[in-house]
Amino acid sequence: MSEGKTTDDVVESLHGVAQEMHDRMLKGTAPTMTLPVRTKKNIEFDKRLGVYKYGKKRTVRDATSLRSARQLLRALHIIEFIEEMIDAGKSSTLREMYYISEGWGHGKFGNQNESNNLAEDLEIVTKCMREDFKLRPEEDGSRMIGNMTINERNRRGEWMRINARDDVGDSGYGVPYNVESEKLELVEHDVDFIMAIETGGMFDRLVENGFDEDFRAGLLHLKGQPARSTRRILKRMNEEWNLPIVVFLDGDPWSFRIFASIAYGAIKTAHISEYLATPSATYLGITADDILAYDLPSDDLSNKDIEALKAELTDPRFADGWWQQQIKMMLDTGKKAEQQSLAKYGLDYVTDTYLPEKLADLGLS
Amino acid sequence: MQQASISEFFEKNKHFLGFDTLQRSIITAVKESVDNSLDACEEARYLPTIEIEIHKVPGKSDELLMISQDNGPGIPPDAITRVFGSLLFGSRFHTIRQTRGQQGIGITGVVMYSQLTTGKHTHVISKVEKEATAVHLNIGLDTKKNKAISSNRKREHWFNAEGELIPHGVRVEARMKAKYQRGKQSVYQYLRMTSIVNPHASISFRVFDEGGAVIDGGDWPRVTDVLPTPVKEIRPHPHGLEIGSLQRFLRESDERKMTSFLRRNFSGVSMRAARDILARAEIDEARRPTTVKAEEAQGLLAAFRQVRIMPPPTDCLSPIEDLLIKKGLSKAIDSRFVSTITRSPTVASGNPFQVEVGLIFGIDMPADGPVEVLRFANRVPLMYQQGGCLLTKAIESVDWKKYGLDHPGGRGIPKGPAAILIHLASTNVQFTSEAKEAVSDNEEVLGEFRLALQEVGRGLRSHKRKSKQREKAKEKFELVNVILPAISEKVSAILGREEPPLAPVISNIMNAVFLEETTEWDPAEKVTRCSFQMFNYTPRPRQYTLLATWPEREGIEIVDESREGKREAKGLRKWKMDTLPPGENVTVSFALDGLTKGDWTEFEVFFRGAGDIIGATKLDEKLLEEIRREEEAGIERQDLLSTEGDEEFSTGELDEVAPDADGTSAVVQSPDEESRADGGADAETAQREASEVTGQSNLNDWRVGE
């Protein structure tokens, strides 16, 4: 995806990182790498883009401790590795890079989380995306079902036309990790809105009940915390097809965070929120008041849940009144509920009663 | 005593005899044999080698054959039945001394227990050196006449497994109802603990199943050839006396007059004191002791308290000595750090006592469980009743958090991968019960233990601080010597530029002077190699005088010194270093001759000069002055004594009183004259050991900032 960044641009911005270190050493001081603070304290609402981005707080990683010095050395190894891939016209998964780092001597990583995080650091510092770096995630994307037609370029470089209702089986159309225009084109659709669903069980329930046809909906399975490509394709469908996005999740603090990452931007990827976030997405349910209104079977909040909710109260993305009310209500009742708890009233209840009622509130049914 | 009454006697007393459970019976049996062997070897000045075997008897459940064999002096043939059958044999009570202290009735209990539970007699082989053959016999008890009976007595040559004649020793084979098990209370643990406090003993242990296969065992070889100082018998001190004992002394006295009774039977009583006591007790000086009545004895006891009496001598004690505890602990537990202290002997209610503690920070020990507590009274492991014991309470009373051990709530046994050894040596260890497994409360003893524990605690804290500092320095070194050059190389390769000069960057990152010291045993040259390297990672040149601690004493010298140093004070060597430019480093090395492996494993470096050195301590000049003054005083005293022509003293260290960080003093006693008189070469070695200890406590004084 790159907003017209050439490989030269990418190499140049990576060299910028090395340049900072070299300059510092020439001055006789410890090499450094400057990057934005990546916590909720440093995300700000960008009015122009309508999403949350990193603010102005910067942290300097300098080589005065062994830990930081190792990070700098690792960053340099990654930079060198990316340059080599660009030159050779290759790409690798983040996992492959982690294994390749085994040969980097003092620059090798302790675990893949460290290498993933450092790749992200580089994205942020250089304002490039990992696709520019020829790095791919191994996470699989989501799946989609509904009357939507897509062009996907296959391995042979040919465009394939796929209708996500007629050309797929029950598991739907698998969204690839790269959903940029060079790989995937949104051709046409005959739906009124897209519904993003947290759990596979609920996705399958709606498919089996024929919800997509009855309600002219495109269904998308998020698979928990959605991958970048999932969020990206939601945003493209929202912008290019002008379709409303409704999000149907469990009713717990973690679902709130999933929604925030879809609608406002995730803290970890706030540097590219404008590519990934869909500000107009709507939280359909399960809301804190749904648990009471529909008398859903619920579980008590765990200590971790309560901590998460309290953290959300001070998260700028949840500053709005409706969210504050939802969070406080959940804290008050001390209850959470799963999507599938709706089955208490029968298998068809969700498609016959719950969703129609909720969609009607939004004017979508 | 009838058969029934012997069984009754056993039944009634089996708890304090140590035979109350099948598991404990085998421990007691081994303990009695081993105690006898150690005592006999110690008296005869032999280095003990003790072999213990336990065999499960085929076809019988819960029946074991215990075999113990030593290389001791053997028992004279006419004394064998007395040793193994001394059921009601009176002990000497007019003198007291520090002994291992048998449990109940000693080895006789094993003979009795074996006979009562299996009907078998105990087989004994004893060989004394001056006789050609060994005595082989079976010993049992005649339950009607209440005395030991021997059978199958014969004289034969005694061979070992290799077919060689055994010159001297004792072998005991006893078959009894008992159960072998492992754990905190086991034969294994008893022997392991025994080996720790008897580093001069070699102990091996094997357990065989019914089929003869070895199923458990251990080997604890000796780590020193130094025998414990022989204990002297002393007369009881009036302040430790109870009414019952006093009455018995009076009753059994041979003296005709009370004055001589008091002077001959008790320590510290002069003629003047004796007269004073008798006057206060209103007893005629010429009274015959046997005629003194119970009320008068009470009056005598009261008078003891009112009269000034010299404290009892303390040279009757035989501590293990801290260096030997260190060796004993190190052989049983792999360690990162060991600190041991032997406090000087002192007196509580008329009884001389001395406390010793050791703290070992181990490898492969559980970090989250309580530390292992190893309790000893007069070198005997205490394995039961840990909770109610004074030794345990002493450990619990110290604030271990201060010294780097986890101590939740400041209560109970601290936690961590460590073991604490705690030893009470006394002529009269007061136990809470006849079972002799827990030492009873005593404020003075507790106080001494607390001081000793705090001292080893300070050692641990300083060790931990040092390791932490070393860890930090190591990281910094890796940073500037490995990672930074790698960064520089990579950056320059990526940008296609020249590498920047790193020296200024390094100075900037480190901005400190570092010092690393190492100590290594050189097995080829048999010397301890010490060295330290100083790095100037600051932007300016630095000049320092460096000082290192070493165990200065008779027989140890500095060899192979890479740069000539000077003696600054006892145990402190000084090197005036050249100015060290930025980015440079310098190494000083020296070797110590006269030590053995493991004697010296860590030394401290002090400095004089501006700024700080990471890895060294700024020298406290006031403290140095104090040390010097004391040293001078010590030399004066030594001169004084040698002019008296007492050659015994001229070779050894005097009692050294070194002030401790917390104001207490650690006095290290020279071995008494008597030990030298009958110890010969052994005493000389003991002398060296003792002075090594002196060096040790001297070094403690160099610890700054405690």
Contents of the next structure:
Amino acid sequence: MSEGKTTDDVVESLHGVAQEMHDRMLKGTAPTMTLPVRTKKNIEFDKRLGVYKYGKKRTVRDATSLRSARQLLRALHIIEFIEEMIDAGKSSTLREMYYISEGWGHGKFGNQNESNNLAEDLEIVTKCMREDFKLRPEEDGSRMIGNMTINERNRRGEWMRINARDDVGDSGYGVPYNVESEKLELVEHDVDFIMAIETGGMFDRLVENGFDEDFRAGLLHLKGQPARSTRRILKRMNEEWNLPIVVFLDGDPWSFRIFASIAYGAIKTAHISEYLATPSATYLGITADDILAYDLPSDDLSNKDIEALKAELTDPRFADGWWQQQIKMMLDTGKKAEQQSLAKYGLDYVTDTYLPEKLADLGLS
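Right, and the form predicted alone of this protein, after the form predicted in complex with the partner chain?
The text that comes after this line covers the one chain and nothing more.
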């Protein structure tokens, strides 16, 4: 639940959206919904929060066009659906909501992205979070391992105390979709930093090599582009436990964007960047210069890779001089590399040499 919001607050916020549409129709005017333009050209750095938020550019949906009228109708259907779930103590996946819309007549969604985006639109206008609406993603969350103890409330409402090293198997603790305090409490830890890792293969390599114990680290598998719950728990561990967050990714433009979503805020969720982004997070590697310095096996950049890198040069989240240097270096060399390319030097090289050297540069080794 968003900080300070009760289920009654959430329902009241949703009713406010419907009431505003109703009031406009009673006056004989078209109902509207005003939203920020959700592109990289409309994100600005918020100095107070230290993250990127939507700027002042707005778009207005009104019932004067068929497309906008259908979107407003869908919004009303979603509001009714969410209220029914809250009253019944149920939750739904975004995918389930998409299929439920089959019974909404003209409000039926054309594809999954339409329903996902409209749920985010309602977050913006109500200042609530998707988790407040009892909507959850289809996929499961990240995995976590290390000497960290949490309390998780199970489906019976009982608290379970779990140590993410001693009470789990090699796959680690599965992070739930809702990691707010009413569901998950951070109890205590005995680690010096959290390392977020892009690929499952590298996460498993570090676990097998005992990296979490040897380096007093908490390890978290991002599972590629991280889910909101993953970004949220990273932020909570950074703020509540005062732990540094380092991010270990592949060396390519898509991994750069993964880091941006963790540290600066994702463009799609810029309305809640202050809840999800961890501004102090550090990019550990693979960097463009790592490919050269460690003579890593690499692949040629594809045309899509090149387009993505060029787009990042104009993305305000990558305006920092270091990022500009890394992006231009990757474009100049025309090469990208995976985390697991470090296996060129043996299975233990990443934990015996590469990570200790990189962590030493950050003062964490």
